[in-house]
Every structure is written in C-alpha cells, then in structure tokens.
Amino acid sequence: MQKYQNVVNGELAEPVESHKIFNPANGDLLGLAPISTENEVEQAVSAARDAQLAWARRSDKERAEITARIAKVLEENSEYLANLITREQGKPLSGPGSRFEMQACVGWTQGPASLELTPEVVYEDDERKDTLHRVPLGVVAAIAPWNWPLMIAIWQIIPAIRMGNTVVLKPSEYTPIATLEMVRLINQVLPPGVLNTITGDGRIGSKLTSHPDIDKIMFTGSEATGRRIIEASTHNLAPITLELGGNDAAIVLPGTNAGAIAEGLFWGAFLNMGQTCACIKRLYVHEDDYEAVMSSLGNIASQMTIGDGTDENVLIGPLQNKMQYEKVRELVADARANQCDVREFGDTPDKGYFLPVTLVGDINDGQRLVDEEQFGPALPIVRYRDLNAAVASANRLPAALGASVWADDPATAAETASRLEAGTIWINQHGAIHPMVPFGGNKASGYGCEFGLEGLKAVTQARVISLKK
C-alpha cells in the first residue's frame, strides 16, 4: 500500500502517523495519507519563514519564469494527477471533471505568471514624488477544500509565491493524496521551503492559522470554519481571504427559450455533482415557463450515465464523502415529505456514494432544500409570478457568492443582474470564472478577492516610497 508524504523544506517528510483514504466510487483503499503533528506544523512554518526573504529578493522576472515552469510541470503530469483526483475526489475523468480540473490548474498558473504589479506613481508635483510598490506579506497559510482539491490549492499557492511569499498548504483531510503529489512535483522547480505541506483535521488547521509567524491566511470552505479562522487570526493579525461557499440563485426571465438555456443551466447546477461553491443551488422560473424548464432539464438529466469516473463514458460521479452524501439524502427526503415534486434521473451503482440527478419542483422559499446549501446533485426549482419577488427571493439569504440571470435578450437580463446581491452575477452562464477576472463573495460568502491583478494585490501589502524633490 502506497504511503504518501508531506513536503517540508523541499524534502519528503516521513509521517509519524497516517490514515487511510478510500475511493468514494467503490470503497477501495487508495493509499495512506500523513497526519501532521503540532511539531511538524512548526517545522513547516519555520521552513517557509527561513526561505521567504531569499525568495522575495529574487527578481520579479525570475519568479515569473519559475511560475511558468510550474505550469509546464502540471501540464506534463496532468493525466497522472487527473487519475488520482478521480479515484480520491470522485469527479469523472471526462467532461467537466478531473481532466478539466487539471486544465484549470495549468491556466490558473499561467495567468499569474504573465502578470506583474509594477510600481505606480500615485502623486507627483514640483516638491514630491510618491510611488506605490507592492511587496510580499511573508508566509501564507493556505487551507484548501475537498471539492476541487488541486484547482483551489493552485488558486492559493500560485499568486502567493508569484509575488514573493512562501506557503504552508493544508489540503482537506478528505482529499490529501492528489494534492500532496502535485506539491511534490511542483517542488522539483522551486527552491526548498517555498512551498510546504501539512495534513490533518481542523485541529492542525487551527494550529497553522493561529501561528504567530503566519502573515496571510487563504481559506475556502464552510462559513462555520471561516468564522473559527477569523478568531484564530487574532493571534497573528494576518489578513484573510475567505471564500465561504454560496447558495447561488439563478433567475430565468419570463418567456425565455428553455431549450436554448437548458444545457447551461444543467451544468451550472450539476458541475462536480453540485459540489461546487459557485453552482446554481436555487433556480427561480416564471410559472408560465416552469414545465418547459423542468422538461428540458429532465431531458438532459435522463441522458447522464452515473458511475465510476474512471469510465470515459461517465459524466456524473459519486459524492466525495459520506457526510455530504447523507446531508443531500436528508434534504431530498425532507422535500419529498413536504409533497414536493421530486424527479430523479439515472441508475446509481449499489456501491459508493452515488445519488441520482434530482430536480425538485413545487418547492418554496423557507424549505430546507432551498435555504440550506445542499452541495450535491439536487436542484430546487421555485416558481415565481412577479420578477420583483424573484429578485427579493434571490437576495434574501446570507450567502452571496454568485448569481445568474437567463434570458433571450441579454440587455433585459443586465437590468435584473444589477439588482442581485452577489460577488459575481453571470448572464446566460453560471460559474464561468476566469484566471484574469476577479472573484470573491459578498455578505456571508466571505471577503477578499482572488484572480487577476486584484488577486495578486491580495497577497501583497502596499508600501509607499515618498521622495522630496
């Protein structure tokens, strides 16, 4: 049985303790993942601290070139890592699955490698010249989730090291193996100590985020854990980027051609089996178009093969873990108990955390499947009569990561989009993020910004050089 290891100061660290990781599609044992001790957290942070100054002193051009080499390493090892993702996380190799995740890892590495934050003269007159520089923060603590384990880790790692920081990454205890392998490969082109890993549960994560030598925290995960990280940061006053998930609403405007938007709606909701923060979690449809939308989505759902994602024909895999599997089952059962119209599609294997693609109609605001982020393949479809009421429904919950408006006329959709409360509002698409476009949540979905130049700024601090003439 293969035993996987953390990387600390450029070296593989022999674990004191390990735990078993299983394939969510069939229960097969995938390997042994390390469990870090508190002393190993200290070693990882110390290695990052020791390496940071020399890394920051390298020229911006040199760090950009090394970042580009990381993209090449990811590209060369894409199929190996994609297979690990499928066997550990569950998403299929095909379609918008593990290969797609690896393409995103490459793209979100190439993006920052191509950008630079040049010094900016913010004021100048006959007496003075003031220039704003962006300098590294220091050591970044990155906490990655289990739904897109490599892609979101890359979102955290790459901007940080591109700008001269060093990183200590803790992957989710549910999906550590593929991430550890990615970090091992990346370290082939990095100086020792620039990128280190620790592994374990929330106790180890808390030890990292509260550590006095941490200068920045990046976290993607639940609101509850995000609040604990805010409390932990009082020990180091580290600035935080928080992406705390969402309960994204989508509104289909009256009279919209259901067939034309059905595929976009379907993958907007069921990407990664619905285990995506910026997925459609609530769909609002005008009462006159309700049956057309339900039918169009059902036609697509009925064509989906559910199964082990190593099968190239499978586009819908298992949920990643039993906790999430049981939560989604419970929410659908609650909807059924409340006489909602529950329509299930697809044959599920007897083994593994598989659920059918589920459309739930005749459901209203206030019911659990609408109000609680399901993070799974069950979409509530809520009828509306008045568009103003639909906008109010979309805005009523604390989560505000993304939202979308769907219409035959984009100009009409834009007016409705301007009234929605979310970090990103898409028109005729959902979850369509891009390495160059800033992304972040509003309200209880967190704060801070990732991607593009704004994402680079988020892992730096401003420093003004003021010259008297």
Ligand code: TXE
The other form holds:
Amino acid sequence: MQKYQNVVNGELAEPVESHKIFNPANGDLLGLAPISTENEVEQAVSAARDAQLAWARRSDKERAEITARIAKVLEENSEYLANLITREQGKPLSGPGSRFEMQACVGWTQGPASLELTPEVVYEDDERKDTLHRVPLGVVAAIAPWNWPLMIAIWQIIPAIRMGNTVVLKPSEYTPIATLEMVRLINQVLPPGVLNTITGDGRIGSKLTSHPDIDKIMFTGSEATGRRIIEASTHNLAPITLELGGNDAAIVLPGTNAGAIAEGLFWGAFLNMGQTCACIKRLYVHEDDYEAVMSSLGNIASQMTIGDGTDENVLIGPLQNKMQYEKVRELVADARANQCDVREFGDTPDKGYFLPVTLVGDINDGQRLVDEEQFGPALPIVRYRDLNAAVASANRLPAALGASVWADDPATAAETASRLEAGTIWINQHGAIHPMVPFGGNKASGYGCEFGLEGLKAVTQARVISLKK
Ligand code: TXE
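The form predicted alone done, now the form predicted together with the named molecule:
Shown next: the complete complex, the earlier chain at its head.
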C-alpha cells in the first residue's frame, strides 16, 4: 500500500504513526497518510525558522523566479495531481473539477510571481523622507481545509513564500495525500526548510497555531475553528488571515430572463457539489419568476451525470466525507419535514457519499437549510415580493463572504449590489475569484484579504525607514 510522507527541511519524513485514507466515491483504500507527533511539529517549525533569514535575504527577483518555477512544476504534474485529488477529495476530473483545481493552482502561483511590492515614499518635505518597506513576517502556519485542498493550500503558501516567509502547512486530515505529493514536488525547486508539512487533526493544528515561534497564521475553515485559532494566537501574537466560509445569498431581480442566467446560477451553487466557501447557498427569486427559475435550474440539474469522478462524463461527484454527507442529509430531511418542495435530480451510485442535486422550494428564512451553511448540493430557493425585503434577507445572517445580483441589465443590478453586505458582491456571476483581485470575508466570514497586492501585503509587515535630510 502506498505510504505518503511529510516534507520537513526538504526531506521526506518517515512517519511514526499513519492513518488510512479512503476514496469517497467507492470506499477504496487510497493510501496511508502520516499523523505528526508533537516532536515533528517542533522539527517542522524549527526547520522553517532556520531557513527563513537566508530565504528573506534572497533578492525579490530571485524569489519571483523561483515562484514562477513552482508554477511550471505544478503545470507539469497537473494530470498526476488532478487524479489524486479526484480519488481523495471526490471532485470529478472533468468540468469545474480537479483539472480545474490544478489550473487554479498554476494561476494562483503565476499571479504572485508576477507581482511586486515596491517601497513607497509615504512622506517627504525639506527636512525628512519616510519610506515604507514591506518585509516578511517570518514563519507562517498554514491550515488548509478539504474542499479545495491543493488550491487553498496554494493561496496560503505561495504569497508567503514569494514575500520571503517560510511555511509549515497542515492539510486537512480528510485530504492530506494529494497535498503532500504537491509539496514534495514543489520542494524540488525550493531550498530546504522553506516549505514544510505536518499532518493530523485539530490537535496537531493547534500545536502549530499556538507555537511561540509562529509569526503569521493563514486559516481557511469553519467559524468554530477560526475562533479557536484566534485564542491560540495569544501565545505568539501572530496576525491571522481568517477565511471562515459563508452562506452566500444570490438575488435574481424581477423580470430577469431565467434561461440566460440558469447555468451561471447552477454552477454558482453546485461547484464542487456545493462544498465551496463562496458558493450560492441561498437563492432569492421574485415570486413572478420563481417557477421559471426553478424549471431552468431543474433542466440543467437533470442533465448531470453523478458518479465516480475518474469517469470523464461525470460532472457531479460524491461529498468528501461522512460528516458533510450526514450534515447535508439532515438539512434536507428538516426541509422535507417542514413541507418544503424538495426536488431531487440524478441517479446516485449505491456506494460512496453521493447525494442527488437537490433544489428546495417553498422554503423561508429561519429554516435550517437557509440559515445554516449546508456546504453541499442542496439549494434553497426563497420567493420574495419586495426587493428591499430580499436585500434585508441577504444581509440578515452573520456570514458575509460573497453575494450576487442577477439581472438582464447590469446597471440596475449595481444599485442592489451596493446595498449588500459581503466581502465580494458579484453581478451576473458568483464565486468568480481571480488571482489579481482581493478576496476576503466581512462579519463572521473572517478578516484579512487574500490575492493580488493586498494578499501579498497580508504576509508582510510594514517597516519605515525615516531619513533626516
Ligand atoms: O472544518 P475545520 P471541518 C465548513 C463547512 C463544514 C464545517 C466543518 O460548513 O461543514 O466547516 O468542517 C484544522 N487548531 N467549512 O470540520 O475544523 C483541521 O484539521 C488548528 C468551510 O473540516 O475548520 C483542518 O485542517 N487547526 C470551509 C482545518 O482546520 C484546526 C472549508 C479546517 O477544519 C483546529 C471547510 C484547531 N483547534 C469547512 N481544529 C471554507 N471556508 O471554505 C481543526 N483544525
């Protein structure tokens, strides 16, 4: 059986303990993933610490070149890694699945490689000149989730490395294997110690985030864990980038052509079987357009093939793990018990964590499927009569990662967009993130920005050189 290993100080570490990783599509054993000991956390942090100064002293140009080489490594190995992602995480190879995830890994590596944070003269007069420099923070702890395991790890590690930090990455205990393989490959072009991994669950994660030698924490995951990480950071005062998922609302303005927007709405909600932080998780539709939107979405849903994502025809895979599978089933059962209109599409295989594509109508604010983050393929569609009430509905929950407005006329949509509370408000698209465009949550969806120049700033600290003339 294939055994996967952590990388510490540029070398593969022989695991003391391991656990089995299974394919969520069929229950097949995929391989053994290591579980780090506390001592191994120490080793990884100290390898990162030892490597950091020399890495930071390299020229900015050199780090940009090495980052560009990482993009090449990802590109060359993308088919191998995409196959591993599909077998470990579940998302299909085809469509917006694991090949798409690998393209994103390449794009989000090329982005930071092409950007530069130049020193900024913030004040100058006859007597003084003050220049703000952006210097690395030191050792970054990166804690990644299981939904887009490689892409989100790349979001965390690449800006950090690009700016002269070193990293200890902990993938989710549900999806460590493909990430460990990616890190092993990336290490071929990095000096030892710049990018290290540890593995295990939250107990090992908290050893890392509370470690006194950590200078920055990058976290994507649940709100509850986010709060624990804030507490852990009292041990090291590390600044944190927190991306805590969302419960994104989409509003379809009255009179919008349902057929024209249906595909965008569908993938906005069902990307990665809904297991995406910025997916549409609540859809608000004017009562006059409700049936048209329902049936347009139903038409698309009925064309989806659900199954093992290694089959090129499959566009909808299993949920990643039992916890998530049970959670979505429970929320749909609650909607059914409350007489909602539950419409299910697609044949699901007998084995694996498969759920049908599910549209849930006749549902209202206050019901669990609307108010709780389902993180799965069940979309509640809420009717509204008054647009102001729909805006109030969209803004009423603490989660505020993304939102979207859909309309035939984007100018009309812009006015509604300006009243929505979220880190990003999309118009006629949803979840359309880009390596050059800052992304982050408002309210309970977290704080700090990723991507673009803002993302690079977030893994640096300001240092002012103040000159007396
Ligand atoms: O998340 P956790 P889980 C949401 C989604 C899902 C729920 C729970 O609704 O149903 O969160 O998922 C590590 N110190 N999202 O349990 O626990 C953990 O090992 C340090 C939305 O998987 O937040 C993993 O690596 N680390 C989200 C990572 O945190 C700790 C993506 C995320 O796990 C830790 C995933 C601790 N005390 C789930 N406890 C999004 N924003 O997209 C756990 N971890």
